[in-house]
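In structure tokens, one chain follows: the form predicted on its own.
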Amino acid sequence: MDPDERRQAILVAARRVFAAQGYHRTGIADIVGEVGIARGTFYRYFESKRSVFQEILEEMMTEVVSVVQPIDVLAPIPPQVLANLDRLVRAITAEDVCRVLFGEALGIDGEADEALRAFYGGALARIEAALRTGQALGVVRPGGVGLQARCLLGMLKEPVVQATLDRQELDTEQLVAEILQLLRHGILEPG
């Protein structure tokens, strides 16, 4: 393998091991055993378990953010929102992404916590911008976009996290449909 392929193979193997065993139960030996390389080879590419984990964490955050496409305000909006929700739910329900991003990354150290804060801050900023645009177009009700954004993020994240914690299969199509229903009609019956 050339150096770029070897480095990528280490990242893929480490991602699998971190998702299966968690950050604290994973050692360099687990990673090199998974990829089938010598320990010294690992250290040619990464200085520590923490450094490979940080790269995987950043890769996952980029994957999740990249699935959301800008809304074309000249085209019908609801189908675009549905498509974004569907892609986003599929991205965050990938077993390795959910386990690592929502379960393992928080509390490792200040650097990981800061990366997560930046990730959530960026996600909230994008949601807030979308809500403001929706309000300007008259398709989103008036209100405080900051709190609305946090509620929307929770509607996406919590069902995924809870299903993962309970080791339950999550029907992503049903989750998208429920979120869309809540967005369109709320939760309480009129009257």
Contents of the next structure:
4 protein chains.
Amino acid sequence: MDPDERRQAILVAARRVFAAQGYHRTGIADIVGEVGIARGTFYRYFESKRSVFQEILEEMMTEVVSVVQPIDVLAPIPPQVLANLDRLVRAITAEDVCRVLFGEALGIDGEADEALRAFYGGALARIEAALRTGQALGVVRPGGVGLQARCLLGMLKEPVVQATLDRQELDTEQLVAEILQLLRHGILEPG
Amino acid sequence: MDPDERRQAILVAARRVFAAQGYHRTGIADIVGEVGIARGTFYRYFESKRSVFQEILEEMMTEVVSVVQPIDVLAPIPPQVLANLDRLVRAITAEDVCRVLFGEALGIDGEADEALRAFYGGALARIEAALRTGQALGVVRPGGVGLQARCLLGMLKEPVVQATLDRQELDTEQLVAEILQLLRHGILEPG
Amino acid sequence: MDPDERRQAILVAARRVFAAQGYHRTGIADIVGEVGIARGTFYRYFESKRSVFQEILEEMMTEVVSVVQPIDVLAPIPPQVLANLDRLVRAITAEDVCRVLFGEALGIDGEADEALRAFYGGALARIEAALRTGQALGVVRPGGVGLQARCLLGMLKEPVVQATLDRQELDTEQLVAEILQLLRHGILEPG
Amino acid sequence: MDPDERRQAILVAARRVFAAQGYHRTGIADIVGEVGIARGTFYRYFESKRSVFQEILEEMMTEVVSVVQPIDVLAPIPPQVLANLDRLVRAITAEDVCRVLFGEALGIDGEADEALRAFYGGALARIEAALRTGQALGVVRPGGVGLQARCLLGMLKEPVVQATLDRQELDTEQLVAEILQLLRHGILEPG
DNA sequence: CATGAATGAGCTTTCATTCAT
DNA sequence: TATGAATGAAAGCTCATTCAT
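Since we've got the form predicted on its own here, give me the form predicted in complex with the DNA too.
First the chain shown before, then all remaining chains and molecules of the complex.
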């Protein structure tokens, strides 16, 4: 079997078990059992349990980040934002992404925390930049973009996390609609 | 030393260590070292490592839940909501609460997961009820309260989580102000 | 409470629990719980768990040994032997004696083994002496008294041990009758 | 090293240590030290300390039971019985069998007790059956076979147990001869 | 390169004993 | 003297990692 394929197979299997059982409840035995290789073979492709996890983590981060397309300011903006939101929700709704990235990753160790920090840092920076651009264009209310971005991130993440926790299906379109509504008008009636 | 005090001391120490190192990287040795007692003493007060954690978890949940006061519909509502928001943010901003409740608790085992589910379930139910009341009173826009509640929860939680991750101070008042602003008007300018 | 009484109470309770649960499955907690005293009090009366057990062991040995009356060679011998046998069987049939002395004592440690060795040594020596006397009087067949004595001990002990193992009542008189029959005629028909 | 061999090696070593020190004073460390393997290796071959012991126990029971050959009623019976007795004594004279099976096994836990009960039950049932057959053939005196069997078992077991306790050699042939003598004529002179 | 048996540090938990009150 | 909370050595067991085949 081709080394790259095998490596990939391990990655896929590990991702599946990590998502299903969590990092700590997953043993190397579970992973190699899932791929159908021997324990030793695993260590020819990865340095440690920790390191496969790191790779999966980064893979997931990349997947999530990659769906966000830069806004073309010359084209109509709302549909672009909407499409980005939609892709983003779909990306993090993937069950394993949500469970691993949002549920398991934090607290493994300093390195994972750092990776997460970087991930969120990047994401927030992009949202903040977008908001600042929006403010410059007069389509976003003025205000501290830091908190705005974090709130926005929360609106996006939390419904997905909750759906995963409750093992319920999430209607992506409805969520995006709700978020947009919130962004446009808030929740409270004027007055 | 008074048994209740000692029990409390262990609880406090364990909470500190769990918050600092996470559940899995914390050994009984760390806890008893922190309190300054012998290993055996720990087991006079708690059945297991798992059970102290559960107790801390529930303690934290209670702390968080307890700060939310029921709304008196005969008194002016906005300041009451605002006060609740403010207390809530302060409660979850406590560093250990955030780290343990939002970071570590998920994935320990089925029981902890279940406790979390119940916690979030209760919180969401309360938010949903409040939203429904608001809708009946005409102060909240109509819409699916389920998603609204989850988004609201996210706006609240995420900035706190991010601040903890980045080890940055969070300006509670500013956050509450931002959330209110968001609830009232959204982020986007009309048109 | 009178110290001697208390000491006795502990001894009695310990004997009960040791018999019920065995040495290793019995904790100091069980003993003090049974007497209704505090853990520390136990250690004012006995040096260790081990030492109460030793004392109980020796108590039981003494009980068993004491029922055997020396044979008065001037009086008719058979009824004296029979009475001794009868008392002996009754003594070791006491449930706790059988369980502790024959079941638990062996293998605790060198000291207990030594005590048992001494006990059996004394018992066997007495049986051997009796057999030798019998041989001299022409009422016991000649032969190596060592093995004879051990076989005799076995005939006595084993039915009792088995009855205890099976939690069945043992008919003492019937056993004594059977042993006598065996001693007199064996089991096999002549020829 | 061949897995079966290694498993066997552990079994042998454990048997040695259990016989030498008893179940409770034996730690996994003693066993693995004796075999020259690491702690973890032990657990690749056995589930627990308890389970090796159980296996050894059953092994010993099988060893003992297996030496008894069914009597061929068409051939001369006495030599067959004698041969069985002889093999039986040799089997239980093995130092470790005697110490573990007769000394340590009782009182470990319910499962071991049950195994012992079954072992003795089976042995007694066979002896009783033999006695009944003997009675039918007129070579065994009539009487309750239950007690007869238990006494017989005791005659066999006790001399062996005592020899082990005293760390003395036992002359198997002499013991068998003595038992036969006892079975044939008893100990007492007629009259 | 693949294997999987072997490794051993490290974990949680128990319980006989001590000792301040 | 009685107490029972505190002690801590030691136990059984797990599992990520190594390495001879």
